[in-house]
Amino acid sequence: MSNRRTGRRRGNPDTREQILDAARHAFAERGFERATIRQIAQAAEVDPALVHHYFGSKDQLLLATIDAPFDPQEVLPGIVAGGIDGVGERLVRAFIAVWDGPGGKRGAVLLRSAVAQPLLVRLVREFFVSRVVKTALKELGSELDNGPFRATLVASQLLGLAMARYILKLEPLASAEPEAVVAMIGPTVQGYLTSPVPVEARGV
């Protein structure tokens, strides 16, 4: 899997910083969905197409905001190409593929910092959950019910994985052959996606 960057030319840094500072705040307090090119703009200070010079899209802003460990519109189509039959199972092993790649460093400084930095924590909310889980059952055409809440299901799936296996590496998981751990936590993924919702969480 491809952590390819931009090709674009970075800039001024504290122009840039400004927008990422902007953008950050943003992404945060009204969430990717509701924030806007020209509201991070108007808060750096900035001309909107400043920002679309220095980061393309929003998708691509965000993803700047938290140095991502990958981007989820080059991992997305091959997890979902296969529908909604073993999407759980294609998750996981993409998940642990970025891990285990390059991307890995910068998913474990990520998630290291969330955990005392409240900001950073919404942000990596927005990433995972909005941008890679909702984006997949959105792009698989999915008419399943109570969609946000089976997508903040897979993500704990996917962040509790994470911090198991890289940040704390708990044994034997840490050390687990990727197709093991794809083999015991795609079901359970699949599960969360696929499965009735009970009556009590019907509705969340």
Given for the second form:
There are 2 protein chains.
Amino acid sequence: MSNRRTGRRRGNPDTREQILDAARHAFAERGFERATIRQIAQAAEVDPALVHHYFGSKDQLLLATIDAPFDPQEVLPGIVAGGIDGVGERLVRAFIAVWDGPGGKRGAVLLRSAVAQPLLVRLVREFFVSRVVKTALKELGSELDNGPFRATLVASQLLGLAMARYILKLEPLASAEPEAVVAMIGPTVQGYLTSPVPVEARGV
Amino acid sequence: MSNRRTGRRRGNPDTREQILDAARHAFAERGFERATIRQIAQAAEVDPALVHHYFGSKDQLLLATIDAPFDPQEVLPGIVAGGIDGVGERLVRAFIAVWDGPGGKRGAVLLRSAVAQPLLVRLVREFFVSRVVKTALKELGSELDNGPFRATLVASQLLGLAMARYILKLEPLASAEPEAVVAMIGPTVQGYLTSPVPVEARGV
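Swap state to the form predicted together with another copy of the chain from the form predicted alone:
Full assembly next; the chain just shown is listed first.
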């Protein structure tokens, strides 16, 4: 994604793959925060500068390891900027726009691969926890209790929307107009973010 | 499942697989309603009586083709029997009980396989439309407008719960007590079944 934008895709494809492979293992095993570009470069037997040259930042390298259909740091601030009111609808609308658009094919590939490959599961989890949740909670965080639990509930509904609408293609959800889906699922996401947490879920 | 219960699993494993294979293609291509045991037996080159002997009814044969983790016709009536009040919580509670229990492993296998195999996607869709939705709507149907759309919304949240809690294991949702999850997701499912459909989604 970032590579296409900046025109940096050039370079030896073997070297690129070596770096990606080293990065996948480093992120999956050590976690995104603790893995370093230096270690990844060492494992791939290249200079750290080359990793930066090919992929930009460590953030962008994580996106490249899973071929993420969108960059949460680009998409989320706009969604969250309007404040907590209506954020559920804006999030569902943006999610559908990505999946209905060219990013949808990459999202489907990612979801299909992730359920089958334990390494990729760990990477998607890192992506979700380090990038999506942290970015969103940084903006909304001060207003939310139980932030991480709320974030995983939102993720469960959005993952399920992807599965039902784009992978299993369950009708009539699969062919419904985007705004019809936003009208039904937007309030769910809004509720997960803002409804008081019932006493049974207080400690989660 | 039914076979384990009735002790009918015996018989030539090749013949069983031949029948399952023929059934998978028949259900996927013609749909559950239109496929017949007679056609399936013919394609598998066996006597129709043998299909009944191995698998029981056509319903049970469909469950066997996908190794379904539960039989909706056994589970759903109990959930729906209490009427529409609280049906969302009962459904989420039963869903978690299946996935937290021994059925969870089979559910995970099914979900992992279904996202990768188009034939299995069609079977899961048939299973969902012919068995889950019809069984549920038969009980609740008269009280619901937009039944099929509501059913796919419920499916989207339950599929997503399975993905987030059992496949990707996103924390803290993955380790949350069942009742904490019921308290948060039960009202969503209840809302999908009973909230008025907004004007944007009226035609779906």
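By rigid core we mean the largest C-alpha set that fits within 1.5 Å across both forms. Residue numbers count along the first chain shown, from 1. Values in this document were obtained by computation on a predicted structure and should not be read as measured data.
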property	result
C-alpha of F128 moved at least 2 Å between these two forms on rigid core	yes
C-alpha of P178 off by 2 Å or more between these two forms on rigid core	no
